[in-house]
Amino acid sequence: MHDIVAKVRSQETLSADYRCLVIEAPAIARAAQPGQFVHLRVSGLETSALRRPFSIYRAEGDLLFLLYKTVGRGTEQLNRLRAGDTFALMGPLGNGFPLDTGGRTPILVAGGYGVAPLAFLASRIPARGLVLIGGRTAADILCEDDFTARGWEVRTATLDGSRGENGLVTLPLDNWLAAHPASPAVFFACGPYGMLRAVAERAASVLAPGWVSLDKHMVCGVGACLACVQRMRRPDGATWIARVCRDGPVFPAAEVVWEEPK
């Protein structure tokens, strides 16, 4: 883990709400693995403002790429960053996705900007398979070219039917499973809690391994504050409390104790 002052190389607008921030952060970029994240202190906010976690979208040479959606004061301030601006950055943090598929077909399932760490995974994993991307509208379907350029098949779904199938991203997933009942698969997922739970259930139903990246409110990023706890189950049935930032954010899907959102 490195705690550095990073410099902005550039910023690209992907759509009305989504942007890609390109950062000069050699030590972090060279160490980053798919599924890990960074903690960023947003310049321009009050000094007491907490760092914010962002999944790593790409890491190339000395450069780190972060895909984000403008949803509040912190990300609105990120929009104002320009080439040459600097800010505090800590990472890479957490544990990422395994890269060995064990000969199984990798199925990547993404919801919204949960596609970011899966795009990074697709650039490093040796096997090729299927990518399913879901969103509310066509504007929420991101990074298709990242996958297709590397030989992945991409299918999409939107809640308003404006892109791909009309419905949840589990719809094309169910269609694929029905069409390939004997194909051994391994699942990788990042997105909303309900989507992750649904993917985990489908993985279990076909006796396939699965990995999910959990999104919890991370304050410290290193497991000290206990703000991002998640109940897990060991193989012997005993439960334990994981710190998502330190023990995850990626966990075996079968070990997560899925609870109803409060």
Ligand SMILES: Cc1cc2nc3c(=O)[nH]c(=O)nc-3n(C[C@H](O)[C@H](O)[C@H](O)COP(=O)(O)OP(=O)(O)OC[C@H]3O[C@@H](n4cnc5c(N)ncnc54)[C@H](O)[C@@H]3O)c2cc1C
Contents of the next structure:
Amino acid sequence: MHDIVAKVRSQETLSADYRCLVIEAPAIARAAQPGQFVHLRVSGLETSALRRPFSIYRAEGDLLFLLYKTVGRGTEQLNRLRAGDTFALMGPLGNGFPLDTGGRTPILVAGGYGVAPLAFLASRIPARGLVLIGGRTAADILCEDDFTARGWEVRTATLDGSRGENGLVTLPLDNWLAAHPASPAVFFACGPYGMLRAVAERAASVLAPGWVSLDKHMVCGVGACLACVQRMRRPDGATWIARVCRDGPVFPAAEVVWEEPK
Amino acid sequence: MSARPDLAIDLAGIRMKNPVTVASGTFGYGKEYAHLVDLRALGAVTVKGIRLQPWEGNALPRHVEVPGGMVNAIGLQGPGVVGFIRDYLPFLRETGVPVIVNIWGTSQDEYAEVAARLSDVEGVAGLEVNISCPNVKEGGASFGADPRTVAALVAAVRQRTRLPLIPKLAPNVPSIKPFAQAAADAGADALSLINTIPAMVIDIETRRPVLANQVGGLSGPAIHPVAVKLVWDAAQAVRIPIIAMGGISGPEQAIEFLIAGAAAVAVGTATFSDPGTVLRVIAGIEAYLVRHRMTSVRELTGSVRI
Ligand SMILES: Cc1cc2nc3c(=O)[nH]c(=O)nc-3n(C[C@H](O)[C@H](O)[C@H](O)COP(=O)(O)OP(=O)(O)OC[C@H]3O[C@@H](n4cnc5c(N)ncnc54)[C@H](O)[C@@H]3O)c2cc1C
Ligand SMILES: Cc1cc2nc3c(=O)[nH]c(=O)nc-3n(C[C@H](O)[C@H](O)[C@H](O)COP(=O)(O)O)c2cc1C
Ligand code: FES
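Given the form predicted on its own, state the structure of the form predicted together with the ligand.
Below: every chain and molecule of the assembly, starting with the one above.
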């Protein structure tokens, strides 16, 4: 793990809300594994501002790619970054997805920017399978080409029906599961908490392993402050409190003790 | 060329190579930051609060960013004294850095028992007694709210340990002096101040408190001037050394604390945004001493010109 000064190579606007930031961060890029994240000190915010966590979207040579949605004052500042700008960057942090699918068909389930670590995963695992991408509208469906170019099958769903099926991403998931009752699958998911929980339920119902990447608000990013905890249950039944930043963000879906929505 | 200034201090028997530690709860148990910060460079490592049994802490959200810092209500999650000694102390002992363990409980007996357990093992240099955490319903701040309960608690813990005892005082009192004096008279070897300041943040759209615990404690640059005043007040009231914390984000605030009367300082919230802060503070204090032709950091303590 490193804390370095990263330099912006370029920034590309993908849609009104989404951008791809390309940065020079050799030590981090070379060590990065799919599912890991970086903790970014946003230049332009006050020095006491907390860092912001972002999944690693791609790593090629010395370059690191982040894909982010503009949602608040930190990501708004990121919009202003230009080639040559610098900021402090810590990473790679956390534990990523396992790369061995054990002969099972990988099913990747993404919600919104949750597609970022899954695109990285799809580029690093030898197996091919299905990708399901969900979002509110067509503008939230990203990275389709990343997957199709590598031979993955992509299906989409939007809440307003503007792209793919009309509904939650679990709709195409359930359809696929109904059509392939006998094929052993392994699930990889990243997106909103409710979506991850729904995927975990599907994985359990078809007795398939699953991996979920949790998104919790973070402070330190290294396991020191205990801001980002999630209750877990080991296979032997013992419960423990995981730090999403250090013990995750990727966890076995069956071990997460899901919280009830408020 | 003149010799390098002497940064070492003896803080109530804790021999620190420099007067800089980290604030409890902001540096885990040392291990979490060991990739980024050479722990041996620190004067001491102060770990997250420990009580007798493992403790789960509060529901999420446990923190929120605010201008000038953050408000947290972690709620003292921890592995308990046995878990700490088994899982975390060996790593710290290996580094050789003095370890200050922050302790808490929900009764005098619990505090005393935790202190006793930690006194029986190798590798603990001192005990910081948290009587000022705003984030747990029982224990913590309830002991720190009255000089008499402070005195009784410190005396009870004193009976069970010979380790240097460092009560950590609450900032939200009308005057810090009677609290500092009560702790010193009851056998404290040093004082820590300040803990976070009770605070609340409300989401105006939902009209609900942001933190699950509803209220929390403010830390970061916003509280620094408050802390300087309290350290200055306390330093005038007692002769025992003071570890000062609250809003240090670079050497300047640390030096200010020393001038106000602190013997040592702790870097807290700043580590989250820049883990290198604590090392910058150490280097900056040394550079300041050189620039002001001082031979020892001890000359700086309490040197405020009034
Ligand atoms: C492991 C991990 C990976 C992530 N990967 C990505 C990614 O690849 N692309 C992307 O667009 N976003 C990602 N996020 C979410 C991203 O961190 C937030 O959108 C971002 O911090 C918002 O900052 P802001 O200042 O714009 O928003 P504000 O709402 O102004 O932020 C206020 C505070 O809340 C925190 N916060 C707000 N929303 C989130 C959130 N959803 N998750 C965590 N913290 C939040 C901020 O970090 C900050 O401390 C990830 C989060 C985690 C935990
Ligand atoms: C996330 C967090 C956790 C903390 N945990 C503890 C704790 O366990 N025990 C304690 O005595 N103080 C705790 N504190 C208080 C700090 O040690 C320190 O007194 C306070 O944050 C002021 O310093 P700062 O402004 O430099 O952070 C915590 C503070 C933060 C921000
Ligand atoms: S963000 Fe600090 S423990 Fe996870």
